[in-house]
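In structure tokens, one chain follows: the form predicted alone.
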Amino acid sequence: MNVIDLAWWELAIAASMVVALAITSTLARLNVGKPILVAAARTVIQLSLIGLVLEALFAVGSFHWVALMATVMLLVAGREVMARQKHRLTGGWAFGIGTVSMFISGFSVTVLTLTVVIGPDPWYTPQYAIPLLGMLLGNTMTGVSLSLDRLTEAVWRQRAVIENRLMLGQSWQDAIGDFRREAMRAGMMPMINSMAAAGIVSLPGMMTGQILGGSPPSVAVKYQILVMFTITVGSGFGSMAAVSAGSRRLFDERERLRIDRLSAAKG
């Protein structure tokens, strides 16, 4: 099966629909017209550049270049996690906790999947490693950012409740326990919903891309199941690790709530 290539003028038709959406939202006074256009422009520029980078990376196939690419992806994801929080941990902790959590969960699951399940030779073959890591990091980033934002927002709003619990003799784990659990659930819920709706409500992106690229649907289905399971595992463990580390940072060695370790709301 031959893959149908797309001309730039055909992509321009799709772009015109995005412009129409931006104009419509502006007329409706939604204040998202400019962000839509900026995001669309970033999409074109970033994906075009990454296409060139990946072509060069696939041609070289060196472990050092794959590791460098993976490191850049991780650092950018860590920055996005920090930027999406309304109240963030001060002193670089928001970036550090998010990045380390994604590294522990995303990289470990990616390496395990490449070495044990897929088994390319070598295991870091960029055609497999980079797309898989990208999907894992992207979804883990969403889970970690949602969970940390839910945690810090709850602590900021309910600090009086937490302090009252501490004064009544509860440990810091018990005082913040329900907020931690709710934050972890918030980070896992998007992937749970995606798995529940896959194949009935939606056809996931990787499966659709493989089918459009000419792969048999049976092969595309197996890869999509693998990807959704690994993404769920990475996102779940990443959310739990981030919330655990973030909640501990909010208390000092004497188990006092340190609300000063959270920044004020942005904007």
Second form
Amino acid sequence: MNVIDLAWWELAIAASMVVALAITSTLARLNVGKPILVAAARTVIQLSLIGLVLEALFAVGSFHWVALMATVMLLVAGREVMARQKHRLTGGWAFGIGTVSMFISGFSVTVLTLTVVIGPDPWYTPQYAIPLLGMLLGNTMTGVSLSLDRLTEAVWRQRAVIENRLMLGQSWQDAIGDFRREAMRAGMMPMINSMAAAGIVSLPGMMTGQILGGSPPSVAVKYQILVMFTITVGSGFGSMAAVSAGSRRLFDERERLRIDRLSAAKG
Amino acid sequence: MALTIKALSIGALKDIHLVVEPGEIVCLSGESGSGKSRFLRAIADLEPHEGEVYLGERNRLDFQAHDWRHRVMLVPAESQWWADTAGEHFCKPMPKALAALGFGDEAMDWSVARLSSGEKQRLAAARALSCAPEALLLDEPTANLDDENTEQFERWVRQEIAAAAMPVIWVAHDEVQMKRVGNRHFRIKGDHLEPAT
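I would like to compare: after the form predicted alone, may I see the structure of the form predicted in complex with the partner chain?
Below: every chain and molecule of the assembly, starting with the one above.
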């Protein structure tokens, strides 16, 4: 079965519908007309660029270029995790903890899936490695940033409670335990919810794309299940690692709560 | 065991030396913002600062930090309650203390949401003593109490202090109370402690 390619003028029809939405929302004074157009333009530019990059990468297919691409994706995700936190650890720790925990969980799950489960030859074949890593990092990023934000926000608001628990002689692990568990849970909830709703409420985007691309639904379903499992594992372990490292950093060697290691909220 | 503070500096306070004997209550006063609470926090090792503190012969650094705070317990002016019922915050049930402070046994099942500020303050002191500390740092423990409750609290806490021979630093602002409960009384003046008469 051949894939029907889309001509650029056909995409322009879809674009004109976006313009129509922007005009309508402006008339309704929703103040989102300009953001819609800017975001739409970014989609076109960013995806076209990544299309070019991927075509080049697939053509070369060497390990070095795949590794470079993966590193860039990781660093961008790390920056995004930092940007999404209201109170972040100062001194590069917010970026460092987010990036390292995504590296540990995201990369190990991707490599394991590629080598053991899917098994392309070579294992880093970019057609498999890059999309898999992309989906994994994107979702792990959501989990890690949600959980770190929940942790720092709770500590910022509830510092009096944590300090009072310390005064009563509790260890730092006990004093912050409730908040730590809550933060880890917050990082895992999105994936648990989307696994529970998959196929009933929503047709997952990747599976939809694969079916549109001509794959038999039974194959698409298996890949979708694999991807959801790996995403759950990646974001789950990523959240746990990030919250563990983050909460350790909030206390010093004398188990004192160091609220001065969090930045005040901006704006 | 005595509580010995050597060359402690925090905030405006510089190079403070103080020895509190077992069972002795040292009262500490000073204008608001003079650093009374931070001084207590430093002794409990809750903030970075300079200086050494000993319990008996043992240096604070020989204890794990949470173990130190378990032994040298700070009761803050405003206590925090995180679990659902009051009783969940106690290291062990304290029926005698509750009775002495005017509570019935059912107080342990009270929801913390319904505790008044005065009830919180008295229960926070009972909670601290339920963990069997070896020294006490009290930060305005009767600030939210009326005269009757204050008297009741003083009687109870002095008995407990005498029974366990705990060294105590008691931050207060009421001169009459300090004369009543304190063996010695210091006032914070700028960067040092000054004996008050």
